[in-house]
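As a starting point, one isolated chain is supplied in structure tokens, in the form predicted on its own.
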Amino acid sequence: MNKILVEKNCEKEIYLDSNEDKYIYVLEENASLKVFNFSSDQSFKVEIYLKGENASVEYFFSTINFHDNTYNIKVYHEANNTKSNLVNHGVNVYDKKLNFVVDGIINKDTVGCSCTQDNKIMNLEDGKSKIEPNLLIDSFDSIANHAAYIGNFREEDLFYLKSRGISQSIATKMLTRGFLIHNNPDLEKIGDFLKQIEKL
């Protein structure tokens, strides 16, 4: 397990190329943190508390699934004013289980929360892929909304790179690097992960 407390009025930005079965991270008052999570085929549990009034975190996760895998991600907002945008992408490579199960949790008694999720799953064959987008809601004065979208890269966009002469498995490795890749990262931090896209 890997405890990460970000305290008062610190800003902070973590890379993770996941080898941990379980992440906690605590979120002091006025404290910001940003998550660029990058996992292949490896299950595993992650806690966020937003415990400080304004705190907030923005979690990037990406992952290439080879096998049976679960990734279960919970945020809790337990002061006013406290944010949260968890953006949850997976490659689901053959016909194995790939499931999100991601929990926003707003308390009673808190104001001004923000708890956002946006949850996709692609399979490039017949995996089984599933999604639980869960919002626990037990305040009047909050924003909460949630995506969940499992499907299969769009033909039009493989018919497009094919027809400029790209083969149908580096086609593939770049949609699935463009879908992967987002929020604009720091590649030279995650070149190992850049590697298993290589693998397709």
Given for the second form:
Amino acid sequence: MNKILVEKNCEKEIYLDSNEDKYIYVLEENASLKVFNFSSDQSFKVEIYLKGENASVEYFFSTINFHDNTYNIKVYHEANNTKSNLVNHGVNVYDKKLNFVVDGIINKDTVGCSCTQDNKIMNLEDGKSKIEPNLLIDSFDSIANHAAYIGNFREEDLFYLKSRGISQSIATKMLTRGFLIHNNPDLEKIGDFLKQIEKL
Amino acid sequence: MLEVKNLSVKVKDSNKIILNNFNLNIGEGEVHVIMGPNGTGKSTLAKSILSHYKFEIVDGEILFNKEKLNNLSTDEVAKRGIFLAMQDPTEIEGVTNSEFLRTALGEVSGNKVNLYQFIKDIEKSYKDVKLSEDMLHRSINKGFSGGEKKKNEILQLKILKPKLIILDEIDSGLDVDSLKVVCENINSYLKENEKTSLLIITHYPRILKYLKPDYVHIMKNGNIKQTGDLSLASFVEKNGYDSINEVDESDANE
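Can I get the form predicted together with its partner chain as well, since the one above is the form predicted on its own?
Below is the entire complex, every chain and molecule, led by the chain shown above.
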């Protein structure tokens, strides 16, 4: 287990490649955290506790899936005016299971919270993918929304790339990379992950 | 160069026939235009040549420099030197124009692309089509206006250097100035590459003010009904497609 505390008034940016099976993040008042989690093929759990007022987290997760895996990500809004934005993108390469279970929990006594999540999985073959976006909102004064999509890369996009002479396999790699590398991460810090995409 | 012989095409997973015993011959360096009303199969022809996933050839053949294209994949057709400038180019989030073009150039040429030469060529091409160079680093067609998307298509053909260009309603949604830029670039490409052929698909003759065709074909109900010169386009503009008498197909395309 990996536990990280972001102290009062501190900003933190973390790059993870998921060697642990559980991560816990605790944010104090006015703390902000940005996590880039690029990993492949290893189930894990994440718990994010927004304990102090005005704490905020942006969690950008991308994964390439080759076997059965479940990713469970929970964010707890325990103070006023806390914000969370979770963006989880997965590419399921074969016919295996890829599950995203993503919970946003806003406590009853809090106000002014914002909890958003965007979950997408692309199946390259007949993957058995599942997304469970759970918004457990017990507060009247909060904003919460989610998007969930499971499907394939658009045939029109593949056709466009191929119509310029790009082969199916390279076109798929380009779309995979475009889909997984989102929100402008530092590419030098995710070299291993980029190599994994190239191997597809 | 391109021979389309007795081609019949249907929508995949349906019995709907779009092209019905269609014939067309395009020689080296020739400029052809296919005009016709909506839903007559013009775009289906363009997409079928490029092995589009929505259509299935049920009869006939498409030959390019004597090679049969029917069973080739889209990228294999493109590698032969056929370029389709699309009517409504798709937007692809996360794949930059730069990455896309460099990869495509490498695939089409079969060579590793020299980055310095690529940047030099592309900077000039961006200026030629009057597009801002910062578009190179943006996702493909993302946030582009209709005119910018069409110019981006022309930019791509300048880089990829095809032998046959198919323009599928390149003029739709273009203002007069953008249409001029697009046509000037096509004309200069044809001048530099005299053996390159051009197939223009359009509803309206206004593009023919800038791109002069050798042959004008009028298409209705899945095949060509009449072939002539530029005067045929003027006739259609004046009298409409309903005025075209259906003739025996063997008279067409010659």
